[in-house]
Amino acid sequence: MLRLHPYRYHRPRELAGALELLKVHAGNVMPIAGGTDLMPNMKHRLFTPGHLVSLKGVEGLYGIEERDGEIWIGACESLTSVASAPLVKRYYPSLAFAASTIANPMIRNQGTIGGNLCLDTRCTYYNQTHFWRQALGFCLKRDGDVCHVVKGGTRCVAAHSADTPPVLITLGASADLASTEGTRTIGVEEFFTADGVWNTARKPHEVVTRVRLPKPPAGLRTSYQKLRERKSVDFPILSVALAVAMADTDTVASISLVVSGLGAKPRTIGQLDDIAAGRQLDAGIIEAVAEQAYRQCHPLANIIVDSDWRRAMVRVYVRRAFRDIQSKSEAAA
C-alpha cells in the first residue's frame, strides 16, 4: 500500500487567506482543489509538501457565467459541471466534450477545470513509485540528473496530458492568476512552457482563479479528438483540438489546430491560414492540413506506446476532427 507522508491541511474560506498561506509556507506548500492528480503523485513521493492549502472552500473560485462579452468559468468548477453547463455546451461544444472524456465520472466529479489546466506532465520514467524510480537512478524531472527519454538531454520532455487546454487554446481562452503580489491574466497558449519539470507560467505562490473565453464568432466549428489505450480512464497519448472559422458556408476564414500528448506543452500547428484561408473546405485542404500537422509533430518515447505509430496517428486524428465538424454542419443544415 502506498501511504501519504505527514502534512498539514489548511481550509481557508477566502482567496486572500489561501494566498497568504501559500506565501507564508513558500517552498513547502502546494494548493489542492480536486486532488485527483496531486494525491497519487504524493503517494509516489513525487511531491512531498509539508502543507496543503485547499481551494475547494473558496467561494470566489466557482461559477459559470456570461460577463463583459466573455464566458467566465471559476477554476474550482468540476469537470462534470463544465461538461454539462448550458453556456459551455451552447458556445463551446468541443470544450464540453473534452471535459466529458476525462478519466471516469468519479474523477470528473472531483477534478476541476483549474486543476486540469495545471495538470503535471507525465512520463514513463516519472509516474512510478519511489522504489521503482530509485532502482533506475531517478530522472531529470525528479531527484536525478539524467533524462531516460533523450539520452544526454538537459530539459525534461515529460508529456502534457491534459484534455481541456488544447481546446481552450483553439478558442482563444485566457486564465486569471492571483497571488499576494496581485493579479494577472495570461493567454492559455502562453500559459505553457516547453520545460516538462514545470511546464506552466504559473509561479508556485500563484493560483488560477478563473478561465475566460471570448464569445465565438458566428460559424465557428470545433472538434476535439482523443487517442488513448482504452476509451475510458486513460490519459491521452495524442489529442487534437480543431477550430475552423468560416467566412461563409463553404469558405475558410481561419483554422486553429492544437496537437497535444506528445511533448511538454500543447503544439499549435503553424501556417495553416496560408494553406486554407479564403478557400473551400474540401478534401484537398483537409489533407494538406493533416500533412502539415504530421510534419510539425515528433512524439518522443515518453509514453509506453510506439512513437512512430503515435506520429502516424496525427494525420488520422486531424482528418477525424475535420470529418466531425463537417458531419455536425450537415446535421445542423
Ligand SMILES: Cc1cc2nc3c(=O)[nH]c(=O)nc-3n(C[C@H](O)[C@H](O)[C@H](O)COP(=O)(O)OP(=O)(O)OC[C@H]3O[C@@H](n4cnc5c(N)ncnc54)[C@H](O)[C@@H]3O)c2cc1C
The other form holds:
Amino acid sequence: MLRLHPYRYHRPRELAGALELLKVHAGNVMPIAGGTDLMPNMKHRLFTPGHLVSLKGVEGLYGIEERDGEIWIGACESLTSVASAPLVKRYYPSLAFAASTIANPMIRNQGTIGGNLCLDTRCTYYNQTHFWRQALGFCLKRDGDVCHVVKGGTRCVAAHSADTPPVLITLGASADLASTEGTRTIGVEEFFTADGVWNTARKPHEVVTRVRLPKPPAGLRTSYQKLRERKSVDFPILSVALAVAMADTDTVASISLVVSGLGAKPRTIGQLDDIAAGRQLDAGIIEAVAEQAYRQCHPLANIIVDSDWRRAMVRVYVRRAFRDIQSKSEAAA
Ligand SMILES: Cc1cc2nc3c(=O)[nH]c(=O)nc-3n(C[C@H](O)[C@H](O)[C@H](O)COP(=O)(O)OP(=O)(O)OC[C@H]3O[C@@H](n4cnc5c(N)ncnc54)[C@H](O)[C@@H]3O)c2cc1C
Ligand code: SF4
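Right, the form predicted alone is done; let's see the coordinates for the form predicted together with the ligand.
Starting with the chain above, the whole complex follows.
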C-alpha cells in the first residue's frame, strides 16, 4: 500500500487567508483543489509538502458567469460543471467536450479546471513509485540529475497532459493569478513554458483564481480530438484543439491549432494563416494544415508508445478535427 507522508491540511474560507498560508509556509506548501493529481503524486513521493492549503472552501473561486463581455470560470469549478454548464456548452462546445473526456465521472466531479491548468507534466520515468524510481537512479525532474528520455539531456521533456488548456488556447483564454503581492492576468498560451520540471509561469505562491474567455466571434467552428490508449480514464497521448474563424460560409478568416500531449508545453502550430486565410476550406487546405502540424511536432519517448506512430497520428487527428467541424456545420445548415 502506498502511504501519504505526514502533512498539515489547512482549509481557509477566504482567498486572502489561503494566499497568506502559501506565503508563510513558502518552500514547504502547495495549494490543493480536487487533489485528483496531487494526491497520487504525493503517494509516489513526487511532492512531499509539509502543508497543504485547500482551495475548495474558498467561495470566491466558484462561478461560471458572463462578465464584461467575457465568460469567467472560477478555478474551483469541477470538470463536471465545466462540461455541463449551459454557457460553456453554448459558446465553447470544444471546451465542454474536452472537460467531458477527462478521466471518469468521479474524478471529473472532484477535479477542477484550475487543477487541470496547473496539472503536473507526465513521463514514464516519473509517474512511478519512489521504489521504482530509486531502482533507476531517479531523474532530473525529481531526486536525480539525468534524463532517461533524452540521454545526456539537461532539460526535462515530460509531457503536458491536461485536456482543457489546448482548447483554452485556441479560444484565446487567459487566467487570473493571485498572491499576497497582488493579482495579474496571463494568456493561457503564455502560461505554459517548455520546462517539464515546472511547465507554467505560475509562481509556487500564486493561485489561479479564474479562467476568462472572450466571447467567440460569430460562426467560430471548434473541435477537440484526443488520442488515448483506452476510451476512458486515460490521459491524452496526443491531443488536437482546433478553432476556425470564418469570413463567410466557405472562406477561412483564421485558424488556431494547438497540438499537445507530446512535449512539456502545448504547441501552437504556426503560419497557418499563410496557408488558409482568405481561402475556401477544402481538402487541399486541410491537408496543408495537417502537414504543417506534422512538420512542427516531434514527440519524444516520454511515454511507452512509439514516438514515430504518435507523430504520424498528428496528421490523422488534425484531419479528424476538420472533419468534425465540417460535419457539425453541415448538420447545423
Ligand atoms: C485515473 C486518473 C485519470 C486522469 N485522466 C486525466 C485525463 O484524461 N486528462 C486530464 O487532463 N487529467 C486527467 N487526470 C488528472 C486530474 O484528474 C485532472 O487534471 C484534474 O483536472 C486535476 O484537478 P484537481 O483539482 O484534482 O487538481 P489537484 O490534484 O488538486 O492539483 C493539481 C496541481 O495543481 C495545483 N493547483 C490546483 N488548483 C490550483 C489553483 N487554483 N491555483 C494554483 N495551483 C493549483 C496543485 O498544487 C497541484 O500541483 C486524471 C487523474 C487520474 C487519477
Ligand atoms: S523527461 Fe527526463 S527528466 Fe523529465 S521526467 Fe522524464 S526522465 Fe525525468
